[in-house]
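Consider the single chain below, provided in structure tokens and representing the form predicted on its own.
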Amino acid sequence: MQIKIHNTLHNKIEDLKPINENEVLIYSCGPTVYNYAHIGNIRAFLFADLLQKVIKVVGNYKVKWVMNITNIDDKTIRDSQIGSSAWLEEMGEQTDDLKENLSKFTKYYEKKFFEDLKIIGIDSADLFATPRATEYIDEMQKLIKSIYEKGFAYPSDGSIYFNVNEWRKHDTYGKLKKIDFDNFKSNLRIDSDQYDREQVSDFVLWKSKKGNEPYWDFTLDGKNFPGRPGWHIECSAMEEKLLGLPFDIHTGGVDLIFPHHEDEIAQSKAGFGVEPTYYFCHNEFLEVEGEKMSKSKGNFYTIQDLINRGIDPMNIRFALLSAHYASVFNFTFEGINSISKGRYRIQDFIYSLFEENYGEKSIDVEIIREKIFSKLADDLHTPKALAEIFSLINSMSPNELNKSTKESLIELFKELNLIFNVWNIEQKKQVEVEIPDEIIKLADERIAAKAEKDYTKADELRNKIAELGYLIKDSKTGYEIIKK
């Protein structure tokens, strides 16, 4: 089935036409491993995961998917020097070796990141490679030399910058985002890795060593520039090394469109003579209760934060996949609870397909499959695909269906679960778990608190239940307690 995706390069939905006949090459901007990933980050990785799954299952292609790990930048250097008990307890004490400290610090948060991916249903085995920036210093230096030798970079104060004004004489700068150059100042330099998304400037390719920082030697024109790579350059170097240029699809959040991805295009074309990719695909932001997520507002959540509040990670995944990736997602606890009921309805329908109660009704499952898959093929429209699934389960009782139809529907849901990965495609297991009296008492106290509209106390009790190893799920008849 023909896959269509929105290409930010041309601001329209286009047919996916891979470079290779049977394989799609994808590069995703991965995490900067200096802290735990928040749910806004997770949405970007879920989008990339959804994309590669649809391409495989619906498009019937093989996929080579690369996601980089940024383990050196302003933030990782800053926080690895300060240290924290969390990473020190697991990774060992700090030493006088600044590179070793940086490695220990970032490997700790890299490990936590992949644990979160597993919890949210992303299989790291689907990734062809997860390269760390510090493992590709040589490749970055070679690329910077090439850019410099072609006249599109210059040294200043021990750093090396990409010359945007010079590049504009040869090619367009602003292929992903319309840029107002009226106030552009030639040779205005930005040294920080991340900066104002409206600020057009020469960007740093190689940053000079400042203070007590880990650094690498870099010889250019016979002069040594001790320092480390800028943030943008790592992706261009890794892409060329692992996928070759151009590759098919580059993914990331809309916050990366400018400057990060725009700078990637410029430096790749300047250094390698070719643009990095044919399709740039971006997911929209995630808000919390209608506001931008931030620690200062108290609405900043990691996956573990939500689990501690009693939320099933599969309900988080289902909720995020229930919205189209290109729309802003407003995360609310009420919304998660409401959306999760839809997942349970589909799950109950799947369980019913395994029951050996057969009727005489027959339906053409292939027509249903085509309807659902066509929605997924059309720019990954998961809301429309789920609407087709709900239309199916609302239109019949599984016990009306004959054996052949039930078996065909089971196979369909197996295929769908290769994409959504939120259901159990098996006969329902009846497992009796004895819930301690202490947990039941806390759950009853929580229900009483909710009845009195004391939601602060109710949240505290739910968190306490979670700390003791149980999840509590509200239902129409009261609540259900599940052992983690």
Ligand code: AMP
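If you superpose the two forms and keep the largest set of C-alpha atoms that fall within 1.5 Å, you have the rigid core. Residue numbers count along the first chain shown, from 1. Being a predicted model, the structure only gives us computed values, none of them experimental. What changes on going to the form predicted in complex with ligand AMP:
Remark: with the core as the superposition reference, the CA shift of Leu468 between these two forms reaches 2 Å or more. Remark: with the core as the superposition reference, the CA shift of Asp454 between these two forms reaches 2 Å or more.
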Contents of the next structure:
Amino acid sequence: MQIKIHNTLHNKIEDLKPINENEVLIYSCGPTVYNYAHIGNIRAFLFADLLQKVIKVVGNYKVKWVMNITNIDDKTIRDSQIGSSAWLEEMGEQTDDLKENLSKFTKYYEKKFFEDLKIIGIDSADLFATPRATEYIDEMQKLIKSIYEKGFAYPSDGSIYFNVNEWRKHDTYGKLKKIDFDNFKSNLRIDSDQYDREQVSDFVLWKSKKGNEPYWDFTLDGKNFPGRPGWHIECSAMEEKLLGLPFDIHTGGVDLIFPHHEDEIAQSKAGFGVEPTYYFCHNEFLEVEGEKMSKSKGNFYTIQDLINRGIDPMNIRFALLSAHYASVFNFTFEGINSISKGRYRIQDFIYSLFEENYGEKSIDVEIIREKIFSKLADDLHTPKALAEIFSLINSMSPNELNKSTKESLIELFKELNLIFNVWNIEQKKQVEVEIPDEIIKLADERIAAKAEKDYTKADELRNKIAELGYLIKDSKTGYEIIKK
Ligand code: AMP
Ligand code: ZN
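Rather than the form predicted on its own that you just supplied, could I have the structure of the form predicted in complex with ligand AMP?
What follows is the whole complex; the chain from before opens it.
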């Protein structure tokens, strides 16, 4: 089926036309590993996961998916410094080697990140590569050199900056965001990794070493610039190395549109001579109780925080998928609870499909499949796809369906679960409970009463058993006792 997706480059929904016939190349801006991922970050990664799953299952393509690990930036350096209060006992001892501290610190959070992905139903085996920024310093330096040699970069105070004004003579700066150049201050330089989203300035490609920071030597024009990469250059270098340019789709949260992705386009075009990607796709933010998440407001949650409050991570996944990725998601505890009921309703329907009770009714499952898949193909519209699923389960009782319809529906839910990944597609497992002797005795008496055709007594015994909390289900081979 043809996949359509919102492309921020043209601000419209477009047909996905991959470069290769059978394979879609995706790069997702990954986590900055200086802390546990919060549920807003998780929304961004779930969006990328949803995209790659829909492309595979609905679009029938193979996918090469790369997600980088930002293990060097202002925050990772700040928090891994000697004496930092963010250093945890589980990370081991700090040493005098600053690179080693940075590596220990970030690997700790990287591991936690992959654990969180697993908990939330993202299989890291789906990722073709998860490059760590510090392992691609050579590629970053080569790219900076190329930008510099073409005249779009200049050194200042030991750092190297991208020259936006010079670049504008050559190509557009502002492909993702309309930029008001009247307020553009030429030669205003910004060297922090994350900066004001409204401010346009020359941005840093290579940052000079400050104080005790970890650093790499970098010779440019015969001069050494000891320092480390800026944040934006990391992605440009890694995507070129691992996917080649241009690749198909670049994902990230809306906060990355400017400056991060705008700067990526400028750097890649200036250094490699090609645009990085044909489609930029961005997820909207997750808010908590209508407010931006922040530690100071006390509304900042990690996956583990929610698990500690008794929330099943599959309900988090289902809730996040029940909203369209491009609308703001308002997280509330009541909201999660009520949305979860929908997941359980679908789960019960699936369990009933496995029951060997059949009726006469037959339905065309292919038509239903087309309807659900067409919603997913249309800019990943999970809420509309779920509405189709609910309309299916509300319109019938599974046990009135014939065997082949039930089997086809099981196949359909198997396929859907390759995307939603929140249901058990199997027979309901009966929890093994010890049935008390008293109940077994009553059940045997009931069978004896039935054999003597004393149905009044048999019914009385069934009611007594029910009052004691058990249900009797007659079967061809005898009976079964189930705890209510
Ligand atoms: P970071 O680790 O800060 O680089 O962010 C990782 C990803 O999470 C990026 O794609 C961000 O755009 C995204 N992100 C950060 N905060 C939120 C949020 N509250 N809601 C949705 N996505 C977010
Ligand atoms: Zn990035």
